[in-house]
Structure formats: C-alpha cells, structure tokens
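For reference, the chain that follows is the form predicted on its own, supplied as structure tokens.
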Amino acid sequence: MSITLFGTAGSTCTSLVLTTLFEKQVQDFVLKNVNLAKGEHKKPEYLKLQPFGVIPVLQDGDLTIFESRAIARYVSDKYEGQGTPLLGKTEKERALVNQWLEVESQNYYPVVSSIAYQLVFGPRRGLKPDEKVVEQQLEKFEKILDIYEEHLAKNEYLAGNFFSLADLSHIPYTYLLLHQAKKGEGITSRKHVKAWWDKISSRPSWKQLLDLRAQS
C-alpha cells in the first residue's frame, strides 16, 4: 500500500516532507494536491484528518499523521535502510541530529518563518509589511546566524560531517528566504554558513522538489 501525502508542492511544509520521500529514495507514494486557494484545508472532511486546518497530512495504512516535521521524522525512520541515512547511523549522530532540528524549530524558524510572513504570505493576502518587525527580526536572524557560523566553521554539516534531516529541515524556508523574501543576505555574506547552503540546496532531492514545483 503506497503512502498518500495531501499538500502542495509548492508550500514550504509540504517541501520538506517531500524532499524527505526523495531524500530517502520513496516511490511508491501519491501526492493529493489540496488546494489552498479554494479553502480545500478547512472542509469537513479535510478535518476529519488534520483538525487544524493546514498542510501536510500523511497517510500510511492505518496511520494518519500530521505536522511536517513529525512527518519527516517517520518517513527518515520508516525508511532507514534505504537513501540517505537522515537520523545519523550512531547513537552520537542521532543525539545531534535531534539537536539541530531543534535548534531549527525553536530559534531559525520562528525567525525566519515571521519575515516571510511579512515579506511574502501577508503581502499575498494584501496586507502591507510592517517594517519595523522586518527589521527586529532580521537582527536576531544575524545573531542566530553568527552561531550557525562558527559552528559551520569546525563542521561541514550541522550535525558533524554528514547530510541530515537538521540540514533538509532548513532548506524550504532559507529558499524562500533567498528567492521570494529577498533578504539572504545574511547567509550569503558568511563564508560558512553560504558554502553549507550551497551544498545542501544543490542536492538532487531539492533540485526534483523545485522541477515538481515547476510543474505544478
């Protein structure tokens, strides 16, 4: 019985449950475009399986999760004898892949995730950007960014010298960032923290995630 995952490709959670399938080499799942535009995430039977209203879900069997990260997380353990291994092989690795994928979900995202809503999805609903929020929280993305900084300097990765989930887990927002918010400068003028991004925007899974996108 193949997975079904109820998203868009073109929505940063969605993203990252996606690249995750790619990541680790999954074919045999089915993508349900929801359609946001339409108010498809708040009808009653959508509901039924995430009673919060967003993307993604995902289905396997008798199990229905949701939260993207959650997601991600049973997909890289489901599937941890094949693609890349993303929960680190040693019980070390795995301590400090949970480690950063924290430090993402409590410090890099709150951030990065309330300039984009300023920049991009408030705009998109015709609201204008509060300037000031912008700026207050691009400061503390600069002090978070001098951590990521001299940690990237002694690591190639985030969790040592191996691709993880606490590296994919960063991509769709730090994408959004760079392209639709246009404020990337901070990553671009670290040396560590670019050639990090550098290597894990380039892999092949993000590159199929953008194609998928583009044929949307």
Given for the second form:
Amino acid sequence: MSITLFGTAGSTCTSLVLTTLFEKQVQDFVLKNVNLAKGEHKKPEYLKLQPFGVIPVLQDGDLTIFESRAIARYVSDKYEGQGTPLLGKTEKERALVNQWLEVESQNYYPVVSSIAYQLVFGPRRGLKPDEKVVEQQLEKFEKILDIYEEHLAKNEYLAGNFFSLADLSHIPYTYLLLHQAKKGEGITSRKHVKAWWDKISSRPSWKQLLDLRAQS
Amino acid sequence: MASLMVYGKAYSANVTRVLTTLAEKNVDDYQMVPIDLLTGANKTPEYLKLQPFGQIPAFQDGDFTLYESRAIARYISDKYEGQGTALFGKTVRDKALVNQWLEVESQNYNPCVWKIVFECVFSQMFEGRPTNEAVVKEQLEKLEKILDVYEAQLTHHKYLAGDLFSLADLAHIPVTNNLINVAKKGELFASRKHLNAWWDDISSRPSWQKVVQIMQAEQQEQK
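Complement to the form predicted on its own: the form predicted in complex with the partner chain:
Complete assembly follows, chain above in first position.
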C-alpha cells in the first residue's frame, strides 16, 4: 500500500481525488484526516508536504504531490490500465478533455466557489453573505451554463461521447452548489445540463464518496 | 499554407503562452489571425463558433478547434513530442510535478497576478475607471506569501518541477512579464534571490525572446 491521501471526505478538493481513485478502482490507499478546525493544515509538519497550507496532498512512496486537479491527473496516469479511462484515448480526445478541464478551472470553478464562499464557507466562520456578490456571480453563472447547455445538447459528455476527468472535476462543487448553497436552479432548469448532471452524479464512484462522507 | 492558426493578439498573456509553447517546440509554421478584444472581434458570431466563451486565444489544427491556452499548450506538447524541448519531463513522476506546478500557476499565481496587472494597467482601458488601490494592496499581500513558497522551492531546484525546464515554468512567463515590465512590480522578484535567477533564466530563453519580437512588431503595426 503506497498511497496516502491527506484531506477530508467532506472537502470538495479532497473529494475530487477520492472520486478519481474510486473511478480508477483504486481502493488500496489510506485517507489521513486533516483537522482543519484545529489548524492542522497550517502546522510545520503539514507545510512540509503542502507549502500553501491547503488540502489535499497525496504521497505515493517518496513522491509528494498537491493541487487536486494535478493529483487526479497523476492517479489517472498511474492507473491507466484499470478502471475508467479518464483522459481520452486519442490525441484529439485528450485535447478536448484538457480543454474542458481548463474551462472548469478558469470559468466554472471561480464563479461557483465564489458563491460557495458567500453562502457556505463564509457563514461557517461567522461571516454574513454579500447578496450583491452572490447575485453578480449567479448572473455570470447563467451565461456560462447557457454555453454548457448548447454544448451538451450535441455531446453526451463534455469532451464527447465518453465520461472523462473533465466531467468528474465538476462534480464536487456542483454538488455543494445544489445541496449546501441551494442555488442549483441554473443546473436543474436546463434540460441537457440537468441530464448530464443526473448521469455523472449517479456514478458509483460519486456514490462511494457520499457514503464515505456519511461515515466520517 | 499553415494548417495551424492562433486566434488572438500578442498583447494577451494567454495568447503568448501558446506562442511561446510553439516556439519551444520549434513549430514555426502557423498563422496568427488577429482577434482584438478592444474592437469586440471576440464577440462576433463567427468567433463565438470557435470559442463560445468569447475569450482569446482559440486554436485550429486543420478542422480541429481547441481553446483555453493551457489546453492548447498541452496539445502542442503532445503533438510535437518528438521535437523541440521536452515540456513534461520523462517519467510519470516528472509529469506529476509539472502538472502540480501548472495548477499552482493556474489556481494561485495567475489569479493574483492578473488582478494586480489589471488594476494597475488595464482598469481604465477596459472598465473606464482608475486603479482600485485597496485591491492592489490585498493582492500584493497574497502574492508576497505565494512568492515566498516559490523562493523556497527554487532554492532547492533549478526549475519548478525539478532540474529541467518544463511547461510549468513556461506557463508563468507571459503573466510575469506583465507583472514586472508592465505593472512595474519587479521589486517582488528582485528581493528574492532564487526567484529572480529563475526569472532571468526562463525569460532569456530564445522562445520567449521570439515572442517578445512578435509583441513589439504588433505594437509597431498599431501605430
């Protein structure tokens, strides 16, 4: 057993890595809980692994790697021969997976995480939501979702007719938006976005993640 | 007749990220199609067919269209794997570290630097308002902490992902050029010995020098 993942099942970024491990049928790893409430992620021992002081970080033997999207790529690469192929099979498929991974990273995530901060993470720390920011971000989100709707009307998944890491990378934050921030109308009101969301969020890998959260 | 097309303008760091990758892989045979944000050329129906988010760059290889500069850079590295500089290392482990620092650039460095550059240089041009100094101050504080991590990394490694130059270093060049040479925040680098040495090294690579010439030629054409 060579893999140790530092993080929490409740964290969106750790969840991306966990779901990728499950999708690749990797069960043989250890999840080491990082106590955020006690500031464990800011202590010297943790900062040696992840100098930016955030979760998750993965150790595989003497390789330490952080940034959830990079860890997910590593898991997809290392376990290429098993589980779901996540990065595309041809040069063009790989390019489209990368394109939509970047769309998530550069367009989707900044807007959704801003809403999540206002409505979920900030209030946990006693902060009051700024309704103006939420409104502005939701407006931006509507425009982004219009593009997704048009694209998913012609493609079953983001990179084409196959599920990939590009779809998977959207799951944790979209789940949080719907179930914790309660701002999912943009997703549920668009026929093809909703169908895509229903399909990807009912995958066994995500169900396994939710079970793990329930147990934690 | 080039089958590779890059849509955009060289004043954009996202566009020059792609141009630098092409140069690093010794790919000369491409055409630039000007799409100027200032004229709204990125919002025409024809352009939105290529890049539905209305951003630059977009890229075509024959009839294959791609967007997002970091994805385009990956595609070029893939397609031209056999020539130019190896941009992802040699092993799965090397590649993991390149991907890690690509994400650090994407998630930490770029958003922070872009906010500073936008406020200091582009707020008037694009939003008709002066610099918001409070935003600059907040982002500079964040950036100082980020650069401390970079300094520590580069104290022990010549490049971000290890001993060899990679796409992770390249991805930083255009925005860092904006930060230092356009927004005039060079002191952030000058005060960090190894970070500064890294910047001198990567910004003097022939690939970036070539792109600087493209940027200057474009500026000349505008006059």
